[in-house]
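First, one chain by itself: the form predicted alone, in structure tokens.
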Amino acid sequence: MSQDTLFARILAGKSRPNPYPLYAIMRKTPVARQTDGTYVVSSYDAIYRLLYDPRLSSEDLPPPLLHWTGNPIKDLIIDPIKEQIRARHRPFIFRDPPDHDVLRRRVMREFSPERVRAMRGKTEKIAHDLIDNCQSREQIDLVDNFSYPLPVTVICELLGIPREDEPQFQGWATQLATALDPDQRSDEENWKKSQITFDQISAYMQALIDRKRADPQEDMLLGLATYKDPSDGRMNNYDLISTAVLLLVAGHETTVNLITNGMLTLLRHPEHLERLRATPAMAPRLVEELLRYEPPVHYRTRLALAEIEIGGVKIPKGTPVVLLLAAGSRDPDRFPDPDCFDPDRESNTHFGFGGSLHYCVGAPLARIEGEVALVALARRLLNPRLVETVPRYHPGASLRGPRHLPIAIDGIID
């Protein structure tokens, strides 16, 4: 199998149910140039080194697509200015220091350990309420009935977003998540849809922020809007909106996959499902292994700001780079028997939440949600079993998880 087209095969939908054999082939050439000039990095050591390399930039979103519509004011003034604002105030996962550091510091202030720990009890109630809603059913769709509504409800609670507005977020989040997939970024029609979607969710967020300023309540969104940093003052409206959008989308999209991939893995390894049912205290170890074995995020893209030599390969300046995180987390040079799901694994320093400057700000919350969700499912679903051997997956390769996961059950345990 040719290394120079292997990543294209990984992006193709046919590989979605099990990309790991392709990752193993890629690791044979840990830094591999693809036919489009992209370099894909797949070994643990090389990914780790590049995550900490300041010559690798996160500001890799493509330039805006502007078209002549015949309206000179719109085409030459309004649209270019809008796109400049979008580019300058993009979400902080697509920004480098110092801007990234300023925004991340503000978010981390709101994601305080106390606030996150306080969500455990609320998350447990939400989880059990969702399971109660499945009473008297013989089959559930884990995604629609549980994995999606749980983290959406949690992040809306944290941000202070009205629960009745939750249903419209699914379409917005699904579309905006395509910005993580290189093939979707380069698709002009998809990029237009993403721009329209971002305008829609931005307008919603602006109206919500205005209402919160008029009627203050204790939540993360108001905290971001009103906090005055001693060095940098208040966050401007453009950064506030892009940060709010990022927290809303990232705050549930990845956790949906963590929960769904987790339950799928447990149903394929029933001995560990039984262990979790009998010993809920093992949940933190189990979730940590899930983040290595079946992570919700499989890769992130970067841009080389200078020539970088790694693994005996020179990556030219200006070159797109893919860090294949999920391949690194199954590297046999780092993890013994990496294709084995082992919740008792020692030294489990995986890439499930990325690393370095862009380590996931919501990781503590995601761990709580994963632990609470899987314990509740293990203890309350009676005789759960897969309806489909291979479930249907979302189209994207970066945020990887089943779109639906039908599970047959014999009932709900009180």
Second form
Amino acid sequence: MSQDTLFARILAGKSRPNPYPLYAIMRKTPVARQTDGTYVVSSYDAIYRLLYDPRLSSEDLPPPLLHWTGNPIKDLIIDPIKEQIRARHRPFIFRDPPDHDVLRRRVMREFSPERVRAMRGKTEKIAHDLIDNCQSREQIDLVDNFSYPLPVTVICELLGIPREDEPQFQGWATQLATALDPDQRSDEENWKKSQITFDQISAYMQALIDRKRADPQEDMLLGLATYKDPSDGRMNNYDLISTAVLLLVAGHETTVNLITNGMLTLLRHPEHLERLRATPAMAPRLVEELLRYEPPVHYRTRLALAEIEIGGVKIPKGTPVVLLLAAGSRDPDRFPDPDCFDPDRESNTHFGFGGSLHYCVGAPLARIEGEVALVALARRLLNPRLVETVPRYHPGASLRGPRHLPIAIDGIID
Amino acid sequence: MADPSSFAPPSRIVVAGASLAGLSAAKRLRQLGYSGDLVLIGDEPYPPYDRPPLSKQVLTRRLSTDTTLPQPRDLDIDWRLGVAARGVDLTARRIDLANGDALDYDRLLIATGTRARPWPKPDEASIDGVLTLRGRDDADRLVPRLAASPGRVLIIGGGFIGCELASCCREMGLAVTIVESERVPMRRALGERIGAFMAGVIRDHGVDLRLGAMVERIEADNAGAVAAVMLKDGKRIGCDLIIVALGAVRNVEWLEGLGLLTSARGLRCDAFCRALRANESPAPGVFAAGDVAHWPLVANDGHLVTVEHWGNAVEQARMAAHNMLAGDITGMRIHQHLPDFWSSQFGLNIKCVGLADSAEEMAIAQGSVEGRRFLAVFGRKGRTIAALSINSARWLPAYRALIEEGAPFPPIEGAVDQPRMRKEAAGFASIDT
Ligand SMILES: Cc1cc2nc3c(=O)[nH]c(=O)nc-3n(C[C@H](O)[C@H](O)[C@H](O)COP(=O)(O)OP(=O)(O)OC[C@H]3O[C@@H](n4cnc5c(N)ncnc54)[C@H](O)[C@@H]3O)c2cc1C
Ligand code: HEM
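And the form predicted together with its partner chain, for comparison with the form predicted alone?
Below is the entire complex, every chain and molecule, led by the chain shown above.
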């Protein structure tokens, strides 16, 4: 099989249910040039090294798409300026140091251990309410009925977004998640939609923050808005909004997929579902193994700012680089028996949350959500069974997960 | 020259010096399956402990002075603690202990490290309130003195340990003066440019930093306690506690006149960690590792170096252990370690890979000096030989790889957070070879 079109095959929809055999072939050339000039990196060692390489930049958003409206003031002045501001204040997942570090530090401050710990009880309540809603059903769609609403509710709670605005957020989050997904980002129509959504959510956030300033309450958004950094002062409004949107988006579809992939994996390995039901204390190990075995984020892209020689391959300056995290997490040189789902693994330093300076800020929260959700499902769904052996997947190859997951049940346990 | 007796697998290995290097070698020997006798001789009464915390968290009492290093349970070591090694008979392969015992060895590892250089005038060094810092006992003396809130602490010497000490003092709210004869602190390791940067940081933290100054005399009060120092230029500084931080002296005196090649720079050994005799041939079965070793660094064109850093003590000891079991030279490996060290002081995390002190030029490769978050690279003869990070350690592994590959200087043009790069003089004294 030709190495230089392998990534295109990975991206193709029919690879979605099981991309792992292709990853194994990919790893034979740990740093592989594709026909479009992109380099795909798939071994654990090479990914690890590149995550810490200063020559790779995360500032790889596609060039702005400016649409002609025929109004010269808008087309030639307002839109380009707006675009410039937007580019300068892009979410910090798409920014490099030093700006990235300053913004990240502010967010890390807000993710205090106490605040995250307090989310466990709230998440449990949310999870059980969602399961209660499924009473007297014989079949549920795990995605629509459970995985999908849970993370939005959690993140809205954390940020301090009023309950009644939540439905609106679900729609926005879904659209904007496509902007984080490298393979959907390049679609022009979709990108335009994301920009419109971004404008809407910005306006909403602005109004919300103004209201909060007038009527302060203890939540993350207000914390971000009011904190004065010793070296950088108060956060400006553009960064504040792009950061809030990032938190909403980065923590949404990823967590949906963790829960859905998790339940799918457990239903395919019923012995582990049984173990989790009997021993909820194994949930942390189980979630860790899921993040390795069926991770929500399969790859991230970077840009080479200089030529990089790695594993005997020279990646030229200016080249997009794909870090195939999910392939690294199944590298047999790092993980014995990598295709086996084994929550009892000795050391499990997977790439599920990335690594280095962009390592997932929400990891502690995501772990709680995953643990709480899977334990609740394991304990309360009576005799759950997969309805289809292979579910239908979302189009995304990076943020990969089932669009629906029908599960037959014999009832809900109280 | 092959050593005929070394083909027989060793059945007794003796290690002189029971600290970081000694313990690291013992662990490695067992890991490699060595099951014979293993004796560790240490003149301190304690099992091996860690020194870096002694000038950091221990002084501020965030850690206790018991910094015992973790040990696997099944090492099966014959400990001889609290007794010094006194001499070696290279022909009889026997080591003598201060208590009169003698031990035969098949292999001997010399890892006796260094001690703090004392204040050169013994009568002044013995004044109450004049201390040094190298080991646990020193820390045990120092901690209560600092906790008793002395009016002013005076540190003689602005090297790493002196500066870390000053940082702890400031953290505890104590007034502190550093007297350093060079124009910048830590110049030997950091060079002029970074040293000057550190001087700014140190002063910002309220340390009275006297550069280009020398202590002439230490004065006691009527009760015999320390009262002041007199500088060469005639200035007098009152103080209640003096810490002498003038670097280290290698513990090689016990080896003098026995046929081994020793000097003030340590015990000479080759790249296989074998201790050398006066004619520069390896002494049969004798190896050296850690702070006491004076060895040729491959990455430094084979120049002889002494490295007083934690990472080298561990790596060199592990390599010595491997080579002790290797039989002959064909099975031995070269200690190629690229030296590195870290320090934490004044809220900064300082890390360095490579030995910068032979550099001719340097450049700031990432970050900003004003922001106190940057990465500096050092070059010699067009090659990159070292990289130093201030609060930017995450990038160092990439630079380490580049240094190991022999990358040109500067190693990277095009990196995140890279300022316009400007080559500058590195500001080290000329290399002594
Ligand atoms: C206060 C302090 C802070 C430090 N901080 C750092 C840091 O931040 N980063 C870093 O990289 N490095 C640091 N170091 C250096 C690091 O601790 C040393 O490199 C390391 O301890 C060297 O280990 P060693 O085993 O070779 O020698 P040593 O630790 O010096 O051990 C030698 C041992 O041999 C004993 N001995 C001497 N003579 C005899 C004899 N004749 N018979 C028996 N025993 C004998 C000694 O008493 C001692 O116990 C620091 C050192 C000190 C003192
Ligand atoms: C299972 C759920 C999750 C997974 C698998 C996941 C995965 C990841 C990965 C792989 C990255 C690295 C991106 C890169 O290197 O380019 C990342 C970054 C990030 N994640 Fe998550 N994430 C999850 C949940 C969350 C949650 C719940 C939040 C917030 C509430 C969150 C916020 C972020 C942010 C802000 C970043 C950017 C960090 C930076 O650039 O410094 N994530 N995440």
